[in-house]
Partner chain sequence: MQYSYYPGCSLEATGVEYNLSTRAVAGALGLELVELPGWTCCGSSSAHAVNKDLALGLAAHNIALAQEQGRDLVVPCSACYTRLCKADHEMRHDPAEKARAERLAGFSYTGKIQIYSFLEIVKDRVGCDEVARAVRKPLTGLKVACYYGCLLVRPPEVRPFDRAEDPTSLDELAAALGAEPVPWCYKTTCCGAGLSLTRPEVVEQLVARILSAAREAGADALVTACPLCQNNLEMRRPAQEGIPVFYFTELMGLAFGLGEAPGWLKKHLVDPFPLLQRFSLVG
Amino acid sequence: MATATLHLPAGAVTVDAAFREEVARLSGQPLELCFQCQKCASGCYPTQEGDYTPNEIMRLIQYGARDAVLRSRTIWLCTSCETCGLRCPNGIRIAEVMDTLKQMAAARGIAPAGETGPLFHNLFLSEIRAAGRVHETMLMLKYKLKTGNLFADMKLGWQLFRRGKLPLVPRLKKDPAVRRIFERASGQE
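Now the structure: this chain alone, the form being predicted on its own.
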């Protein structure tokens, strides 16, 4: 595996030539088609809080900056709204790329310091894996207990509960198709 050093404003990063091919293969997206038009960044609300814009993430992937990308806050702030993909003139579904990067980072245990996005991501997937759907109340309870931030959103939580958006009893029905999806994704088929 060929490596080199890339100097970015944030500092020098190690370049991994195989990273772009790995992300392209796992996401199924033609990363080489990104020519930095920045249309993806113009509609990305989470960019205001992230460390990179979507087009900068794409460029870092093209450069092979594995560590910089997988340690980025931006990948965890992406809500997969697909605005970036709709605006891309080359049809690159950047949300697919961001989801792939989240999975790669989670598999390696990489998370930006102080970020709770990876925790929420893992709790969300474990809820789906266990029940086939998400029971929002249980998800939020687990998240609040794990972060220790129990009362920060209490007023909002009460409003959601009163409107029936956080039911105490889950409306879940186990679906074997969901189990098969997780088995396929992990290669256990």
Contents of the next structure:
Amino acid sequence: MATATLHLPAGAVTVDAAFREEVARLSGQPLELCFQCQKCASGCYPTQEGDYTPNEIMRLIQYGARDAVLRSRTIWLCTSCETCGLRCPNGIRIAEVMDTLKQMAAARGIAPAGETGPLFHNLFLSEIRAAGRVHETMLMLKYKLKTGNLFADMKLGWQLFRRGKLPLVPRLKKDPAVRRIFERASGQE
Amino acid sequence: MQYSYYPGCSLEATGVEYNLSTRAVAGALGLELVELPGWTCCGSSSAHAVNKDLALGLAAHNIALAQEQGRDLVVPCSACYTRLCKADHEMRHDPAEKARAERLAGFSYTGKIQIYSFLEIVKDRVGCDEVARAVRKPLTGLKVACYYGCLLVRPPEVRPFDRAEDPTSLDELAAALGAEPVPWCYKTTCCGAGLSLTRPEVVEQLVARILSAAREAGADALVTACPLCQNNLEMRRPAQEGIPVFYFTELMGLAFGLGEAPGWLKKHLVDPFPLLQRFSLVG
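Can you give me the structure for the form predicted in complex with the partner chain, which would complement the form predicted on its own we have just seen?
Then the entire complex follows, led off by the chain already shown.
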């Protein structure tokens, strides 16, 4: 198939039809129905800080702009609040699409510069794998250590600790069943 | 009435007062909450962000545990509730997803147990009339902005227990406690949820907007049903903003005259006592 190059304000993107099909298949969403009404974007507060609005992400997927989409900051700003999908006149669950994009980017180890979302999610999941439950105190500490931003929330952490909201010894649930779910999910079993 | 109870990880830490108040209020209403033995994390937002199989498998594992107990499952945390409901919905309506979940979590799904949020139980099973009968100290004059957050009623096909754009269950409950729910437009606007650690500056903007909208609507306090919302609204607020944020179960405990209620409220980062003293709701 001939490749085409599109020149967008965000830069040149190579059209990749396989990407469009892959996102449609993995998310199970009728991406082709998006007609850019922008209802999703008008209700989306978190991604206002991102590089694209949700409808722009949908358009870029239709173009097959694999790199632009998977390297976008917007996908990591989506909190899955489902406002977009609720309001979409064509029934596209955009949060499912955003999840799919995050999963694809995470699987390929792609993230925009400075984005710590994937790191946070991996720490979170390794807490579950190791301990069955998430020990919030430990998770916050590990995240701070990994990002080198140890002091940003120190005062806040102390306030929470004093009120008994960051227990040092949590009730964990080490569970071989959970470990097996992780093995099956990564295709090891 | 007996239910299996799934507190979730946050209710053991940053949301501890939600856990304590839910258990106390359930007791006062004659609901028996039996903690689900061996419950594990539902996967939260991290699982569905990076691994589809983990999102389904971790939630299905807890549904499997609840199924073994044979009792319907009550989940106070909106985030856990959504994850568990979503997995349940997929298993119930899609044979391929059911087979995938059964393989991942190593069980056989029967569909016999239902999943409820604690708000849903209070509102639909107990009912506002019964709640009003349990009130000893009505919250008269207290104006509250009911903040549902985004997850409690979404997506609507997964849990249609209240309206997805303009829910009313918390407002009706607050009114049954004697408080005055104010109309406002930010009931389901996202607080930034799990971005609190990775992008605090984004959460700060969202939180400031929600709190100022509550104030403009004339509210003395906000009411939530989600530990992520409650924490974000307190931790990431502008320094000068002092409007308290309660869990609905705390307001129930106060209105029921439960002696342990002040103990929960001391755990808040924003001191709610001056407000409550103004309304003679604490000693």
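So that the term is clear: the rigid core is the largest set of C-alpha atoms that superpose within 1.5 Å between two forms. Positions refer to the first chain, counted from 1. Note that this is a predicted model, so its numbers are computed, not measured.
- The two forms, fitted on the rigid core, differ between these two forms by less than 2 Å at the CA of R59.
- Once the rigid core is overlaid between these two forms, K165 counts among the residues whose Cα shifts by 2 Å or more.
- A displacement of less than 2 angstroms separates the C-alpha positions of E49 between these two forms, with the rigid core held in common.
- Core superposition places the C-alpha of T137 2.5 Å apart between these two forms.
- CA movement of I181 between these two forms equals 6.3 Å, with the two forms superposed on the rigid core.
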